[in-house]
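Quick heads-up: it's one chain on its own, the form predicted on its own, in structure tokens.
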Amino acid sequence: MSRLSPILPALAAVGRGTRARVSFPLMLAASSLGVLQEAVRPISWRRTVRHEFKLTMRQATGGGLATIMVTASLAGVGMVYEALYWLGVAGQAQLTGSILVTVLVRELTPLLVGLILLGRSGMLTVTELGTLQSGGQIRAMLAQGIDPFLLLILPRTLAFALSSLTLGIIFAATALVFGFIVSGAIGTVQDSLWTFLDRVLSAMTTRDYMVIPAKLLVIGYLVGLSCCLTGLSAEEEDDLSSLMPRGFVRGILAVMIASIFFTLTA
């Protein structure tokens, strides 16, 4: 005992870095399957779930329309012009479904929907939960028998979900038509909409039908149980200015790594 007595600091230090840093993902996966769990049995959604559920899906989607739309239009018009005009130029227009598909619905609309609905949504809630739990809320609905999990976890992870595969519908939908009607005002395309529209849908495999639709709903999913759990563990001594940057750079973390993943496996 006496020879490992220097190196005691050292391992104890290293060990406490670990803790820290493995703490979150182990939580984040932990919460994850108990959603699965408890979004299947009818006696989770009692009436305050469900108004709580209600109130998330209308600010998330709600909230965020307006932003996903302006986004949309901007990233229509530097994507679907520049595709339709170079492919044009090059001789290959055939390419031009194909590689909207790739590139603006299949990875950017998901990553750009995360993030806004991070910024937009998932900042907020770590505010409401962080606020909460310093504020000592979540111990008193604790000491009344109310279960946080149920009530606030639940019905905002599944609302972050599905508010972020209706704003990637939403996106995608804004970007290919707008982006298509400046280019038609522009005059690099003489295809009418409904052409250009089938082209793209054409261009979709059943994989794309299958990948996109999942990876909008667990890119959603993980911001929205991340701004929770972050909102829940805040400390006592935590205040905004240490729990948002926190929230924000977790929240970037779910986005990229739900990214890549289906990008690497689908």
Contents of the next structure:
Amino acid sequence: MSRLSPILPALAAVGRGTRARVSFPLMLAASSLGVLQEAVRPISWRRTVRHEFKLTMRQATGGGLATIMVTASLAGVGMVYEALYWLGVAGQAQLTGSILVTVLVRELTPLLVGLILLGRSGMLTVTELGTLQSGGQIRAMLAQGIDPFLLLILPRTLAFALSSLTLGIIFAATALVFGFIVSGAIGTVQDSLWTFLDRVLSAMTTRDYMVIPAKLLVIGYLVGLSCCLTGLSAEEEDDLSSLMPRGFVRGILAVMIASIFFTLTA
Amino acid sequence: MPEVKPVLQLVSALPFFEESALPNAPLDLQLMPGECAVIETADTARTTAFAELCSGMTPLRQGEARFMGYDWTGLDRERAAALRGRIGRIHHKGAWISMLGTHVNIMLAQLHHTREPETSIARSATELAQALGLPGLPLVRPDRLSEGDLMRAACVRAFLGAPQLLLLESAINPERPELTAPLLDLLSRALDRGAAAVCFTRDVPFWQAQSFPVTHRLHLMDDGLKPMLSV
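What's the form predicted in complex with its partner chain like, now that we've got the form predicted on its own?
Zooming out: every chain and molecule, the one shown earlier first.
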């Protein structure tokens, strides 16, 4: 024991650093399971929880709709027009559907929707919950017998997941339709919109119909949960200047890891 | 005849010293339905810590803290939360959720713990608000209310839903004389229906002047809860 004594502080420092790094992923994993467990219990869905779910849905989906449509239009012009033009020039127009499904719908849509959800609604959640935590208001909730996990984390996480799916579908549809309209206006395509959409849908496999919604749901779920946990783990000395970057980095990592995981495994 | 259980019972309750602002001494207190204790302490952190001990939010090194016959340490998370819904508390520091309107803050615990229709809860809250001198239920956010109105709103929140235990942190004091009479009236009615109350004060003479029937008069000192010898 005495021979180890000199290196114990060094070992403690390594352990402290390791624990600090892995504590958030472990908390995220445990809370993910907790949300799923609570979500299936009818007693969890009290009216206050339902109200919070509706509010978050309205804020995340309704509030993010305009941003999603503008971003989707720009992505549509960039991707759909380019794909239609260059594949047409190369005589590979039959590949348009599969390329758009793979690149636009399966990869780009979940990524951009996750980033927009994080920036527009996730950061708001970090700020709100961080303020509640550092101001002692979470303690006041507990004193009234209100579990912050039930009232804040459960509805917000699920609302983010559902919102991500909704916004993702709107994003993909807007990008495809707007990209086609611009391409048609420029004269790149001669087909009708229905033919074009039929080509895209035909390129989608059964796996795509399962993987794309799952990817959107998981990304929204992780963005919501990581933002809630970042806000609720705020310390007294934390303020917005320390919380926001932390929440943003964690959210980006969650989006990227989920996206890469689905790309590699599905 | 059913046995009447104490509403609040502290039996040699000793919190972990490093985790609480309470004195490092066992605390004993028993409040039966209809009883009211006035506890004198000048330290607001200690007041809050004692209120949290009564609410089962402070881990104990030894002893027991019981509410309505239930030992807080033996309760799971859900039961403990449900029981805390039966406690009305006026916090020393407002403890308002800043992103909600004051009316939602007031009704939140009732909306969360009960299935009583929202209109019925709002009606009860409005009646209490009017009894405490507010024109109605305040709809603005808590930071928009004056300090006096916020205190009234805190009283409404504490008394709403017929709580079994009232923990009033510095609510009745000479700084707000206009609140004293309506608050004592509400307290008296709560005790009559079988609730118990713990009132924290820094001004014992002010309490003595109210001629309110108090069951226990105590000091919260470094060596625990001691009876007031001067009374």
